[in-house]
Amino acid sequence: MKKVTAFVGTASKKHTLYAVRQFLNGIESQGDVESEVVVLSDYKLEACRGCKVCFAKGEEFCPLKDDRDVLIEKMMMSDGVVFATPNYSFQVSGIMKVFLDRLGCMFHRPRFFGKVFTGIVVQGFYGGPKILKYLDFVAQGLGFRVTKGSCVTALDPMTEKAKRKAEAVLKAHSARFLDRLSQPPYPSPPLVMLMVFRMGRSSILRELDETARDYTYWRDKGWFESDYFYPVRLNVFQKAVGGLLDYFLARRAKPQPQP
């Protein structure tokens, strides 16, 4: 059985929560899935202070004492993760942004490989698709396999026609997500992600040492010697591109002769 956890970025238990429940009902009716809804406002989340202790020493040294680690553990224990938010001022909600900010160091030290992600945005008139793109970008940086999300338009009062349209969108979304959830968890990486991996590794090797948490994290994961973030067989083209990147990045890192 697969576990899917939806993180909902609104205290209002109306349209966004309705969309999430429709989506989860869809995947549960079509597959062997159990789900959990996590309303972020039910948890204690403090705003990031920008002290960068998590970057330098590790997230366990963060001076904020809240429920961040509880929420991270829920993601780690899930096969699939959903971020759902209303459109507030043409961006994610405040509580969702606070949550994402608390995951900032994980863009340097990604860890959600093998897990499927999707987003749900509920808008009044427009702006939702751009928010979906932002959520996809964040999720990819955290290591998730991203599945195309959905944007639902919901005005008060929500008409029956609008409900039927939203339900159709979310039903198709559920099918897409369930299909991705059933696929092998560690696919061959897209070329752009392979390049991100090689450039990130080169940057860490060039600029950091054993005193930096990013360095020790990558070292302990074995990423300084691996082809990618997770075990995968690269094709000939991918190997060639990766090798060329490593070569040029290594040359760039060499100190320039002094005049």
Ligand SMILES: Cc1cc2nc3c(=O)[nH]c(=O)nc-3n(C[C@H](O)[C@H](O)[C@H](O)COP(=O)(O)O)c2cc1C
The other form holds:
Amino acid sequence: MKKVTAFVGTASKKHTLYAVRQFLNGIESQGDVESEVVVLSDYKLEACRGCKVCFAKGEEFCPLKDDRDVLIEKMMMSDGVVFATPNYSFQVSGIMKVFLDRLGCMFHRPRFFGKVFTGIVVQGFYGGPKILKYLDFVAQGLGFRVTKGSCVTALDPMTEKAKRKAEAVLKAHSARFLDRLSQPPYPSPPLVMLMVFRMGRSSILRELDETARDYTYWRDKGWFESDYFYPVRLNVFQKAVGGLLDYFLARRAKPQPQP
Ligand SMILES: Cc1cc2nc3c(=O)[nH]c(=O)nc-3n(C[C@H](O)[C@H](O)[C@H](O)COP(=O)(O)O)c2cc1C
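Mind sharing the form predicted in complex with this ligand? What's above is the form predicted on its own.
Up next: the whole complex, starting with the chain shown before.
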């Protein structure tokens, strides 16, 4: 059985939550899936103060004491993860952004490989697809395999036609997500992610040392020697691109300490 957890960024517990429930009902009725809904406003989440201690020393040194680790643990225990948000002022909701900021250092130290991600955006009239793209970008940076999400329009009062349209969109989305969940969890990487890996590694080796948490994280994961974030057989083209990148990136000058 697969576990899917949906993180919902709406305090109103109305349209976005309803869309998430429809999506999860779809996957539970079609597949061997157990789901959990996590409404972010039911948890304690504090706004990041920007001290960057998590980047430099590690997330356990964060001065904020909230439910961040509970939420991360829920993601780690899941095979599939959904971020769902209403469109507020043409962006994710405030609480969703606070949540994403709390994961900020994980763009440097990604950890959600092998897990499938998808986004759900509920909008009143305009701007949802851009937000969906943003969520996909964030999730890819965290290490997830991203499956195309859905944007649903839900303005009160919802007409029968709008309800049927949303239902159809979410049903197709459930099927797409289930299909992805059944695929191998560690596929050959897309070229862009291979480049992200090689460029990230090169920057860390060039600019950091053992006193930096990013350095020890990448070192301890074996990423200074590996082909990619996880064991995978690269094809000839990927090997060539990776090798060329490593070669040219290694030739860049080391930054000199400021006088
Ligand atoms: C503060 C606020 C800002 C909003 N901004 C937008 C917007 O920029 N674009 C849009 O299409 N809808 C906007 N809406 C409408 C919501 O996206 C829409 O009503 C959605 O269904 C709300 O989901 P919810 O019931 O889960 O909160 C906004 C709603 C609120 C409360």
